[in-house]
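Next up is one chain by itself, shown in structure tokens, the form predicted alone.
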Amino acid sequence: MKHFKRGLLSLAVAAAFATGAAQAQVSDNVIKIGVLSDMSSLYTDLAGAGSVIAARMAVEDSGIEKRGYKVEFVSADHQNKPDIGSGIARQWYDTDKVDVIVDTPNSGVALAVNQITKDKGKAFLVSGAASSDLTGKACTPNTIHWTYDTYMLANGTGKALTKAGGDSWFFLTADYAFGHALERDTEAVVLKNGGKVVGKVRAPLNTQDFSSFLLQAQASKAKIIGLANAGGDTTNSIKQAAEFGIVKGGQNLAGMLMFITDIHSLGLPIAQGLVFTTTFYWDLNDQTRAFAKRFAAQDKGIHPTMVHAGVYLGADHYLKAVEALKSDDGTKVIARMKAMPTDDPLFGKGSVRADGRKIHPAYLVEVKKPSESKGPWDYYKVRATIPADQAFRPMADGGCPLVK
């Protein structure tokens, strides 16, 4: 019996030693994840609390805590203000010992946090923000842009609609970094494919009354009114466009960035026929449906957006890299994430390029008519799949200083 107890003690000491060795380079023996999002305004449905749920699901599914690692979470509302987002990021990195920030819808906030993360040597996994500058002129060794970007949206929706005959465009643009980037990237695609831009108007973020902007778009006679906005701005502008009879008058709306939660808010009678680009749809296959069922059970029945899917897989890939390195050094972890290929149930096979751009397929989708939908959240039909190597901007064209 003494030998047996001594054997058990030796095994316990060995296990404790192994766990300690595994975490030897993990600061404070804790992996701390900060979910920085819009928790109260126009982007809260497409990201917000759902992004916290997605990050927690990633930790649970990774099994990393069962292998001796401790993971903690913090979350905060950046209120769509770069100064507030920057202040939170600095406090998290300097005082609260956060290792990685995820999500961050709002490109202005994300670009600010992007630079702070580089300065602090931490890690930043962008899922909610869209500006392609994050992997272009503003790229850093510490950021990965996971889910989508303005170039991808323009390349998918802009090209498809222009080639289908929508060769004159008027842009209604959110007046900050995201809207400017989306307008810029879409205009380039429209012109490249033989179209023209007949006018532009820029609306303040979180606008409630789009009437003056929509009247200008209507008067332009453009075949396509490109909505270079997102979230509540997009749904408000579409609802008000319906009141003005813009689509009935022969013009078409292009929602350049739309989410499943936007369609749910609008309802199929208003949203039917909208064409846009996404990188994730909950009803693509058995694996996406299984993820959505688990997610919805924790988020009042709301189905996950592509932002939520990106937070989930970004966090999962991050944890794999931390465990492989046995370190949470931000710069080293991002480098390891780039070196590791991805093959996951939500985005399929992909990779992370040297410029920080995560590559995976995209889908051109059309919103179903009410008669085509089989029930709640059954909203899309896939018109085309855009292969991973065609969906995003060629790395050589982005101007990222990390690319030789």
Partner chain sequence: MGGVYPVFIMKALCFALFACAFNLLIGFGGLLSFGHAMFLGTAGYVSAHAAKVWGLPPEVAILAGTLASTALGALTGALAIRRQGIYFAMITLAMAQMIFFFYLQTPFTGGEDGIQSVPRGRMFGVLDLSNVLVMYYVVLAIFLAGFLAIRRIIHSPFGQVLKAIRENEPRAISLGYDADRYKLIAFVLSAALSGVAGATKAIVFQLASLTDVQWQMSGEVVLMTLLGGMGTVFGPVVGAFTIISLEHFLADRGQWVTVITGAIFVVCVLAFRRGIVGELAAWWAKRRG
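Positions refer to the first chain, counted from 1. C-alpha atoms forming the largest set that superposes within 1.5 Å between two forms make up the rigid core. What you see is a predicted model, and the numbers here were worked out from it, not measured in a lab. First, how it differs from the form predicted in complex with the partner chain.
- Taking the rigid core as fixed, one finds a CA shift for residue 108 smaller than 2 Å between these two forms.
- When two forms of a protein are overlaid on their rigid core, residues whose CA moves 2 Å or more are considered shifted, and residue 301 is not one of them between these two forms.
- A rigid-body turn of 22° separates the smaller part from the larger between these two forms.
I have the form predicted alone already, so could you send the form predicted in complex with the partner chain?
The next block holds one chain only.
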């Protein structure tokens, strides 16, 4: 394998310095961060290379390298396949001396890495993956879930919209496990808040032609059409809904899993009026704007998504915990991260719960009309702010074995 002799050598070096330098307990003198993401397919803009940039920015901003620590990066493309992702994660931990894996969009891959990280006693900072199981029944002492999850999306969008008068819903659901789960969670929230569901239709995964489904949605006269789907299905259904004039006809589309990069590629004429929940928008305050400016300069003008912001936050907090502990032992660092309050320029002050869930406020946003936007990336109107303590699933409901 890679670095066989170098491995031995660095072990020897680490042993020799074991009682000396400040980074004494940091394995092989290097904090090695592995960015495991989708570098080539549907999540590449919203995570991908941008996540590497966000992690690097966190390292720069922390100034940890000036204090004698060495930080290295590796990144790889999991191609959205759990077996490829888990293979990379295993190899990183086993032979490449990676201490922490960050990002990892795609819940299937993230759940696989979650388990491997626990078995190897390392650390896993999830930003891109959506599954709320990561802090529910699959929670481990080695994983923290930073940015968002399916429960928060369903709850945020379902609750805030229903309360704001969108009390009749029609679901357009992708016909597989993820779509069913989103529909079920959102429906429960809508009903609980006094709304009603007037109809639902299931579209096969990767449908090209949504016209018959959209006509049903239009005919249902529901105020809100909930899109319980993801990726290409979401963008295709939004495009075709614009062709049918659904938003112009007074109905609102509610996306469940939307990112600012999706809006950018759809364009405002098509995406306008779309409502969804996000935990980060680059144009919230001076600090987020400054971050976005630096980020965009490095990432071909792409403005940071909430996934990128979550990667930054995770890396920032991780490095603080490593420095405080003078160790990069995965289990200990994660325990320390849960004990310390978070404080970073993007999400402000916050905390990580015992089940590994980072909580912060969420924002219900509506996509601006082209006439309201001042230019590229000026896309959102914040319609409601959901306080941190209400945005996420209560810890007792998740079924996480760590909090029993």
